[in-house]
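Single chain ahead, by itself, as structure tokens, in the form predicted alone.
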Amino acid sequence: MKHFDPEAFTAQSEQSFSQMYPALAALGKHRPQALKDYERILREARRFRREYIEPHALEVERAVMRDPTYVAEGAIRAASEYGFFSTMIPRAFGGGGLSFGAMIIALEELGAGCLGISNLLGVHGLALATVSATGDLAAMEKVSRLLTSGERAGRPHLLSTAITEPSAGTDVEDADFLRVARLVSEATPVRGGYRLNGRKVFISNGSIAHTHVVILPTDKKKPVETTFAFLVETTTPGFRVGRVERKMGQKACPAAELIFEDCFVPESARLNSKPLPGRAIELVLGATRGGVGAWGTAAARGAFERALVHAKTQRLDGRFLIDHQWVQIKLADMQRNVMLARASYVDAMLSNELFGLSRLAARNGMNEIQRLLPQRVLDSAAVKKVMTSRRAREGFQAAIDELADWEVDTASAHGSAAKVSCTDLGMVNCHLALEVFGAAGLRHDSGIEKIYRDAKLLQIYEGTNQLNRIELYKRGVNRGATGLDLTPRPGTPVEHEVQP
């Protein structure tokens, strides 16, 4: 039997940008520069996928199966050469200056080749978004320079975001749940800074990151009012990496336990003076959940593309599979699911650019100004002083505060809707692909069983799909809702009882 052929696979998956993103192509008539950016990042991601992901994805998977501490260094170095780690960093901070939306397009393309490698390269985006949402531009400049200088030197400086705790995962991502979360970690104020104690678990890239954005309360009894983001370097005394997980899927991106034992960080390690829960974290997740939606679309697409190649090359009862009507119907449903998923995350992406975190980055025409200025001017001490000044920080914070509640809710609702819809559709397509492949889909070299395992994690991280449904209810159905338990208590009057 002929198994998965990367060359045949790529020949079937080369749709043009306009074919894949007709809505963005239409909008590009009014924003030609944005359209050029989107098309360019798609070309680069497609080339990287062909040259580095498809030839090595299964090899990396098998290496991690043997040793969970194995790191796909080749993919990291190659991504650094492509500039993927700094793509969405502002040009004033030495980066590529592309929008968060452009990076999301790249994540779909890379993820259709391997979700694990795409997550390995893209997870630092959550850290950048978190730092950005604090409004601490000095910290953003510091982190950005670490990334860009490491990239230029061929030694990528990786980031992680440490949120999840042993007994508080989804709880930490929602202010209502956070009030009752069973937290074990805390940043105790001491003279000159903070002393960190506790554990964070399942942290993507935690074992290989150089800098960690750690989310901790300064008072566990008042987590909503006292939770901040802290920058912690891997070399900080009192910090160490614990267990590296043996994961079911997305094996190329390691998940690790981070342990803090009397880990002292200076006052400057805390980002900004405002707590993170509330508007700041909503802006972050409104953006990044759309990115997980792109990965869900990638899972749906990767499964579809492989099923299509299989159907065109394998025979049943003397005919190619694709000539059987039942296969045609399944392939049509898979393509439909890809199109629906992509439309959902593109809506989330545009909602973020209109109303969310990306809008703040582009306020007052900053993106256009940065495009016009030479890089040597942007790298000058004068520009750096202006960008990291107290006035600039206060201006960015004011812009966050000035966003209308409906704007933040809209970006958050679209992000949660995309996260749920796309990741669920990714799993649906994995089921359908296995039905097309039959027993051959269970072979590792088919790539289908790998996508199936990889896709499942998408329904869990960045807030479980259950939490995102609650977020969609609060932000999109009943704006301003804060009640968590909607079950009537005994004795509660019921106005209308539904009859069967």
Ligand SMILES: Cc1cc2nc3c(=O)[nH]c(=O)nc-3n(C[C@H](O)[C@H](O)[C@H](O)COP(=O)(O)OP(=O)(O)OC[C@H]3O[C@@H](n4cnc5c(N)ncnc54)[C@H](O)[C@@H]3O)c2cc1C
Second form
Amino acid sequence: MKHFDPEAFTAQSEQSFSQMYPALAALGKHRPQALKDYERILREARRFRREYIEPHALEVERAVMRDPTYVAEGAIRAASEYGFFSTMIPRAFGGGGLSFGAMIIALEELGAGCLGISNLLGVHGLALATVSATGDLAAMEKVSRLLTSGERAGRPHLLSTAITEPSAGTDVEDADFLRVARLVSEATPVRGGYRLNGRKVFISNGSIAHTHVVILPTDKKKPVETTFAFLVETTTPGFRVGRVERKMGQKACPAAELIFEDCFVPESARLNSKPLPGRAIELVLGATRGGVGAWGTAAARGAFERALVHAKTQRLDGRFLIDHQWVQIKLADMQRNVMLARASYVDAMLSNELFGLSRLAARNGMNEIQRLLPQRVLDSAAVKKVMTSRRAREGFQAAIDELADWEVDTASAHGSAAKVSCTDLGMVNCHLALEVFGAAGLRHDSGIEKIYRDAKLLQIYEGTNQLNRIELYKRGVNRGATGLDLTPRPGTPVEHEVQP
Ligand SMILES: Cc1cc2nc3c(=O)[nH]c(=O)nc-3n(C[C@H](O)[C@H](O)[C@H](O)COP(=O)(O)OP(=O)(O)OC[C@H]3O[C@@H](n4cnc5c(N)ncnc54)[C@H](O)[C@@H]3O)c2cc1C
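Can you now output the form predicted together with the ligand? The one shown was the form predicted alone.
Starting with the chain above, the whole complex follows.
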């Protein structure tokens, strides 16, 4: 039997933007600049995938299998040339000034080639989203400048986000569970700053990041009231990287343990004056869970594209597989799953623009105004002063506070729905692809067994799919996001009290 032919496969990913995203293309008639941005980033992501990811993904995979501390330097350098680490950073802070939505379109394209390499870029974006949601624009400016100057030299200043603890994963992802979480880490207030002690585990990019956004309570007995984000440099005394996991998939993006032993950070390392649990964290997760939806779609698509090429090039009983009706039905199901998944994360992305974190960036006029100004003006001290002023920070916080509860709930519900639907459909397509391939799919060079391992991780991080169902229930079913009026009509006997 002939082996899988990667040359033929590349030809499968050339659908136009409007074929892939008809809703966005239709809306784009009213938002021509957004449409141009989406089309451009899709083109660039497609080029990066073809020129770097497809030829190197399996080679990186094998290098990490041999040594889990292997760093995919080639991927980092190549992604830097495209500016993918700074795509979402405002132009006034030296970045590409594109929206979160544009970034997640790129993440699907790159993820269809390799979820590990796409994750290496995406978790860095999660850290940026967390910093921006704190409203601490001075800190955002600082990390952005470090990042973009490094990126121009091919060595971007990478970020990680550290929330998970050895005995608290799901429990730190939800404010109600956080109250009873078994936490081991704390930032104790001391003269001039904080002393950090404890451990974080499974932190993506933890062993290669230069700065870590570490989420810690200042009093672990009152985590909901006292949890904040802290910026910790890798070079800070008392900080070290522990075990780098030998994990099942997404090997290009390392997951590591972070250890804090009397690690002193100054007062300025704490990013926000308001605790994170509540609005800020809900806005971040509402946005980034849609991003994980894009990866679920990428898994569904990567599996579909490989199965399609296999079916077109391999014979069974003297006929090409694609000429067997049972194969056509499986391929039709796989195509439908890609379309459904993509529609779900695009909904989350638009919901985020209307009601979530992306709306706040637009409301501050950051990207629109900056697009009109030349870069030398944006780089000036005067613009930096305005952008990082107390007024700008308070304006951002006021914009967060002004959002109605139903708006935050709606963005969260769409994020969770996309996260669950897309990542589950990603797994379904891997399963279907293996049925089309048979034993050939078990070979490493088929690429299918890798997507299968990669896709499983998506159901676990950014809140497990079980937790996201609970979130969807809380915000989508039990609170206002359904639009159902659950108040009983006067005089109607009810068996259950409606829960708040
Ligand atoms: C590849 C990878 C990368 C990661 N990257 C990061 C990162 O960058 N930063 C970071 O902070 N963390 C990261 N994580 C950690 C991730 O967020 C946690 O794994 C996740 O939150 C689940 O926590 P846990 O693994 O401790 O599972 P547990 O919380 O121990 O849960 C075990 C099982 O019980 C279920 N469960 C738990 N509580 C409930 C409940 N109340 N109701 C119903 N079911 C429940 C869960 O759904 C799960 O199936 C990463 C994980 C992976 C796999």
